[in-house]
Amino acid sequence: MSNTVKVTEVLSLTHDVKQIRTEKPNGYQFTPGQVTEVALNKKGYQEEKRPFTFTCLPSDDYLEFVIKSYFDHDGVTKQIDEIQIGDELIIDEAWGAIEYKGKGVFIAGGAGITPFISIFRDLEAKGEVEGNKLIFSNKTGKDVILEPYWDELLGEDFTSTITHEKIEGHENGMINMEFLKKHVDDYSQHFYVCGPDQMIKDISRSLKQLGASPDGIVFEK
């Protein structure tokens, strides 16, 4: 079933990305970590859905995402990035793979960490985020999504890797079977990954080749 909400609310977080709020419709539910399909309610637009990650809580009175637009091509998140408060989306219900299991480590590449957000806001409002770790990687500094965030809430738990230069406090580098032996030093725990289809199959082979069980490796379908 599809609901029609108000935008409320309209945030920068990098040259992206956007943090959008909406309405809630009433009896609205989700888990952290789902998301669902929406569409702009605007002519051409409202058949052209997309999956999207909520990064709110359950709780709270509206509905938040965090999206990332693409310039190269005049699509669905271009749109987006025009948004206004007052204009309409379309939501259906939520759906999706990624949900909690229990402590380990969160492997995101750049806006695959959308659906953590919600995740790790959870955490911390149940004072449960002790014992979890974040590893995102991005291209370049100005792509982390929510930096100062995770480095509160997390500190020495967030490590944040960049790809394409060099900067104080990040690592250098791709996210792969020498960087995880680094980084990780128990792989019975749970893992969980979100990124490009890629990144997603690399990083799972290589867990599984350093120990991780499969049934361990929480990732979207």
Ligand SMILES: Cc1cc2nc3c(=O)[nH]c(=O)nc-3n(C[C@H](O)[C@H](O)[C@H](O)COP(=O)(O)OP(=O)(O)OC[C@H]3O[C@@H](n4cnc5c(N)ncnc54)[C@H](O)[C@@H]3O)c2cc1C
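Each form is matched to the other, and the largest set of C-alpha atoms that superpose within 1.5 Å is called the rigid core. Because the structure is a prediction, the values reported are computed rather than measured. Residue numbers count along the first chain shown, from 1. First, how it differs from the form predicted in complex with the named molecule.
- The rigid-core alignment places the CA of residue 12 less than 2 Å apart between these two forms.
- A movement of the C-alpha atom of residue 209 falling short of 2 angstroms is seen between these two forms when the two forms are aligned on their rigid core.
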The other form holds:
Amino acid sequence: MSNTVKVTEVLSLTHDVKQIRTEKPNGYQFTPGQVTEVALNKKGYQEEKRPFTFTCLPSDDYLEFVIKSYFDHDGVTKQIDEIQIGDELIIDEAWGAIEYKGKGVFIAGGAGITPFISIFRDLEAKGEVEGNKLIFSNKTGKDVILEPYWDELLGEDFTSTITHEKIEGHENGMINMEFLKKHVDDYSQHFYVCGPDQMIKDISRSLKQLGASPDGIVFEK
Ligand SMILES: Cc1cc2nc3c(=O)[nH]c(=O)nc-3n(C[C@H](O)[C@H](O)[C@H](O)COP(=O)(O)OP(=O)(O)OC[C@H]3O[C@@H](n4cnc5c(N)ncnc54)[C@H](O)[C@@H]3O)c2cc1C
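I've shown you the form predicted on its own. Could you give me the structure of the form predicted in complex with the named molecule?
Up next: the whole complex, starting with the chain shown before.
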């Protein structure tokens, strides 16, 4: 069943990422890591549904999404960049993409961080963050979503790597076998990987060779 909800808050998190809050329909339920199909309630876009992940807590009285816009083609996310308070979204029911199964290493590329926002906010609310690590890969320093939040929440357990430039305080380069060996000792723990297709394939292959069984979601082809 779909619901129409009004946008109540819009915040720019980076040059191409917006945090969007909406009304929450009565009784609407999801678990951290779940997603829903979203369409814009405007002419020509009502049938253009795209999957986006909830970044709020199930107990919040609003819904929140963190959405990266692609300006290189006329898709839905280009329209989302122009969204205003009072505009409407059509959302479906929540469905599973990734779920927290226990302490481990979270590896995200770009907008692939979104399911981990909800999962870490949930762990934070329960006081269970300790023992989890986040490795976050982005092209440039200005692409890192919620960097101050991760720094404060995770401290040494947050590693940011930047692939297209060198910046002090960040690793430089792709997450490959060598990178993993440097940052992770235990491959029997959970591994959660989310990002572009090729990244999931490459990292999952390296993790498997190191003895891990990763859970992965592809966000972009
Ligand atoms: C389970 C799941 C959860 C997701 N959650 C989130 C989330 O929380 N936040 C988020 O930001 N994203 C999320 N995504 C990704 C998001 O759904 C896509 O970015 C979105 O569908 C793109 O919509 P679009 O209409 O702009 O692009 P589409 O037209 O659907 O195109 C999809 C992709 O194809 C490429 N592409 C298509 N046409 C062109 C073209 N002409 N030129 C160049 N490139 C092109 C782009 O790289 C684009 O990302 C999620 C994806 C999945 C599968």
